[in-house]
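So this first bit is one chain, no partners, the form predicted on its own, shown in structure tokens.
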Amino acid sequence: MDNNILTKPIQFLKMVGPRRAHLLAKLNIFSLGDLLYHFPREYEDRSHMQPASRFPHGSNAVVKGTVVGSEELRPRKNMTITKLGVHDGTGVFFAVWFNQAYIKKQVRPGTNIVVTGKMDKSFGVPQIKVTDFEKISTSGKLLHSGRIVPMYPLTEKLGQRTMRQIMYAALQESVPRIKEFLPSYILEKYKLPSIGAALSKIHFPENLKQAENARKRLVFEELFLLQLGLAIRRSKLSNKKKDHVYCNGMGLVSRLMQSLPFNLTKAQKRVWDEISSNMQSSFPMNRLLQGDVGSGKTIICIFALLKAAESGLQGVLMAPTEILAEQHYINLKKHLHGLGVRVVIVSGAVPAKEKNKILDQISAGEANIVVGTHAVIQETVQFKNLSLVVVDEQHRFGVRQRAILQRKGFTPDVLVMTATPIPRTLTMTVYGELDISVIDALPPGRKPVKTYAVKPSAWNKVYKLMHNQIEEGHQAYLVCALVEESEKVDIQSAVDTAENLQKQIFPDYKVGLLHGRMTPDEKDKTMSSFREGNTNILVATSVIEVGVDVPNATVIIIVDAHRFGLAQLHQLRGRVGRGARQSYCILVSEPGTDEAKERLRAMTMSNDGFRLAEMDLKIRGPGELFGTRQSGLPELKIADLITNMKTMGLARSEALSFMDAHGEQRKYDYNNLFGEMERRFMQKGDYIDIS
């Protein structure tokens, strides 16, 4: 039998049915497999049973005995106290329940029970304020006491006792029928228990060592399946031959490189060699270009797009916002001026008549380079010979959006760019199928941005700094925090802030306003005015977080900085310090939590995006760092990307070795393994799309 049993709908399990299935669905439990992989959040050790007299006052007690009598007290209105006299073999103690009158009828004299709760010896006779109890069946098997007891994440109207009973029944039914799917050599190499033993002991261990061994297996298993899926995807991507060929020389690219007013850094040269070599290969490039803010990723991206254009092919650059798309378009036009390359932009800001003309140019192959927002993935955008897909700020797009864009060409080369430094652990997880290039050095002459965290009481000093910088001919950003739950309120706050700055604080300067609810045309005009130096101060929500490049801006004020994550704060800080002048980042905040204080302290201490990303991962976790579903970060049930970093490396190594040794053509030899990988990461639309 294969492991299809794990896909059995939850409502058909013993003790479940439609009503409980509805409750379990709130915990994302829809099948037997989902249930078995719903792991305890912690354990309570209730294995040490002894007579009541031996437990000290105030301790957690677990006592077994026989009910010898009962009484019910009503000391006041709406208060019922049920007391059972229980003989534990050495004497009688009282088990006490509050407002649970049904206990008296349910547990009659003569019943053998185990009670768990807080020991109270204030009244002479020992009393246990019961938190849990269990009748002893004829088999003597205990589930809720007398053992290591699992405590599960729950939802309303679903208690621990019910969850344990459902889980125990499910294990009894399924464990004998679940076939092992991990290769035997891996189990032996890492001394891992079988799948049946691991599932049994993670839920109902006889001791905590058993639970730990089970966890070790289940963590490795989860990361191995994840990495196997990525390895398959990587294999499928790299084994498809591409039918487009680039020019061998670098005519236009060389001309552009020589005309630049600056020299490339060693890191930029190394990364361009990697990308150029990849593009010359017979197999499609699938590469992640990572670099801190201001490290010079954009020019590398322009080289790649130009390489496609000079070869008579087309390249597309997809950016997450209208502002960033417009900026890329301006940069490309500036750098490629005089090289005979046609660059067009597809976005909501382009008028319909002009857009139709652009679409015709793209489909005819007359447009060499296309820049746009997610608008470029629409069906109306058809390419003649798309060879290169560049996705900027990949974590802002879903994986499927990238896939749709790729399908507009035949096995195009793909370059994914991000200015959000990603810890290595996450790189292996989110971008495991990609080759990775890192620009790990800033251009020479850049001065680190001086960062200060101040309280709102220091606004006058902040205004003085802004005034001094503007008088020296520079510009300033003022960023207001924006959260989705109160977007209107926050936008109003930005509007009010801009008005106050213009009328009360800086009447002699021009103050601009930028937020997400403005039309594309309004945003474009605002940014153009700031970019050209006509606006002195730009008040904005976090829409300016990525990519905006105005070298003349030397100061950024971030209001309510505690509402941003470290990575986001670092991105915002990256809007300044883009020229040779000294720049400043002022974090105005009254942090209410230790976590917020830690983030602000980290910002003042480091300008290193990769170091800050590691800290952000530790403080907030991967889901917050990326936005779990959007980025394609898988939902891990038991593994932790921080604490299980070493295991992730081992799992990746084993997955790649497995693929080298067996390949997907041997899938039939490991149908349980591949079946479980698909069940885990593909059935619910997860990101490892290996189709």
Ligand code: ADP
Given for the second form:
Amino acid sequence: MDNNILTKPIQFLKMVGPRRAHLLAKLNIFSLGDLLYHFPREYEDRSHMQPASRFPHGSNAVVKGTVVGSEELRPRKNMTITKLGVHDGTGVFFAVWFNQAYIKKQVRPGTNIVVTGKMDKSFGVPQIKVTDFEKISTSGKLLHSGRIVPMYPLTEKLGQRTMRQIMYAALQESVPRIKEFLPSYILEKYKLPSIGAALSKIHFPENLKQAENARKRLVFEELFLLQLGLAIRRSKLSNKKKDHVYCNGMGLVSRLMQSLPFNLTKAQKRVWDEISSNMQSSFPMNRLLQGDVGSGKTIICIFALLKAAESGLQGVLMAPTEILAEQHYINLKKHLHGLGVRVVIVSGAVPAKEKNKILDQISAGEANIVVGTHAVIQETVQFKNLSLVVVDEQHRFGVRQRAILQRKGFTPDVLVMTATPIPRTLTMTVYGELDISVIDALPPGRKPVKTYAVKPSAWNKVYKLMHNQIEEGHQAYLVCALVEESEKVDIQSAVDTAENLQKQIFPDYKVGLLHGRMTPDEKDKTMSSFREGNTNILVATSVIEVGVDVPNATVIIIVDAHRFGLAQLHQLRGRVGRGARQSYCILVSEPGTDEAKERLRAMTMSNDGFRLAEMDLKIRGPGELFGTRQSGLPELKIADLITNMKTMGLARSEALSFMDAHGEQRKYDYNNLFGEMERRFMQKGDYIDIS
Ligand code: ADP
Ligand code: MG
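Show the other one: the form predicted in complex with ligand ADP, since we just had the form predicted on its own.
Zooming out: every chain and molecule, the one shown earlier first.
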């Protein structure tokens, strides 16, 4: 690849030896490319040079002159003041350094220098407290003054001046040799500078306008390369024709639709159209179904599974927890009753003997729909003709799982469902390789959950609310504090809380307990009892977070709510408000930080997952929100996921149409472009894994 110059190891650059290479490594700079893409965090405008007398007292002065004399003062122990007399063409001023005695030797009388620093006029002769200075070389080229000066993110023992010098030398050497890699029509269309100009000017602009132009190009470039990688992944996913065909009639699906106790919302209908026609096409579906908690995603995936079943194919529904898998299983059985479809569950709660029978049914193709946790598609389970994989709740169906299935001979349609509210534009990044369907409305008649943040001193009121709701025949959740350090402590606090509630507060009600360390069987029993209304209060660790659907529950109490993230709180709140009744969410906590207060306030103000996600993004920033690597969120050097959202959209559509038009030629005509995409997004975080 021609731009291989960018991968050149840093220690072979001018001004960099092993010692500095070591320091640069701390900034994640290993190659020339890493260095050139280490951008200034800000600029200081030192372009305005004039004689010292013209700068007012207290201003930031930049003055050029010739050193005419020096003196050293020691006003007290451990303090050396170096004072150079400098003639600026109109008069003499003093340049002053504290405790930098070496200056005197470095800057002899007769030297031409520029000094930058704070002007002090309280002594008669103008005096500058030097923050930066520079000797003027024979070429007259200035790096640290007399210009817009870049200020870099640094590490210990590596100063701004050194960094600028290294950067300048690197640019001198490489800019003439870096080949443009963005397609020229894109540069023209968006009026972007060339790569050489952009890199030169982002580091050493002549004015701020130039820096801004350079930034515009580099932001676009970064997002375009990212989206290009995602577009490739996307085309890899769907370029293999699938070898299963669904029947077109939708007999059973229509029958189910007609027998539902409710009407589908407009959003649900639209989304189902998208999904069913996608399943009907000859290339595999890779689709994200996004919808806020309670928006009714489950019924949509039941349609899809039923479509597979009635076509004589198999579908699998995977949930993140056994509890949810069990719930889906019950739900499917309920909805599909009498339609002649066999639904099975693969779960730890099923005894071994029965489990073997189920596995046989799956491999013989007698089981039409299989429910289980994410383990289902792995190892032991053999399918006869798997055609559809549905993944519930935010699990990224990755390259690995796909590979497993392909080895087993399947190219299934994949539907990933998530309620994790991600701002729409971020969805393009986190799930960039998927098509997206959004259920953007709740079923009619839902009342927004009333949310209150209260102090622990209000516990009596909280109990009263629980009492009233239970007396009216409803149920309550109480979610215990999340003690991140230890699951054991989490569980203990849940056990204690449940006991206290049962014995001291609500002796007449039935209090249930649910936590992560219970056996699948125990969990099953607890959940069934709650689902059937026999348990009034369910005390739980945050395991109930995702997906649990008991519409009769109308209160959720979240203890130490400040310890949960906003997305998590919203998920928890989504456990109530699932029926027509008014529901309540009580956040009990003593928030210590402003950020925590902000989060709780956001919860009381909005019931809209997407709005909350946007607020969360503003409160915490994207890295925090997703935890970079595990979420699949890329590390960006210059683009910002919030402020550059619009550019992200442009970059995405350009990348998609580029791939449509030129994807095939990439090895020949767009060598540099793809090389650069790989350098940025494939080598390091293997963010874009397209193997
Ligand atoms: P989620 O999108 O969070 O997975 P669910 O699919 O569990 O939500 O749906 C929440 C509740 O709403 C369920 O009890 C479901 O039966 C019900 N529901 C789904 N669609 C509708 C609708 N169109 N009208 C009324 N209720 C609905
Ligand atoms: Mg759900």
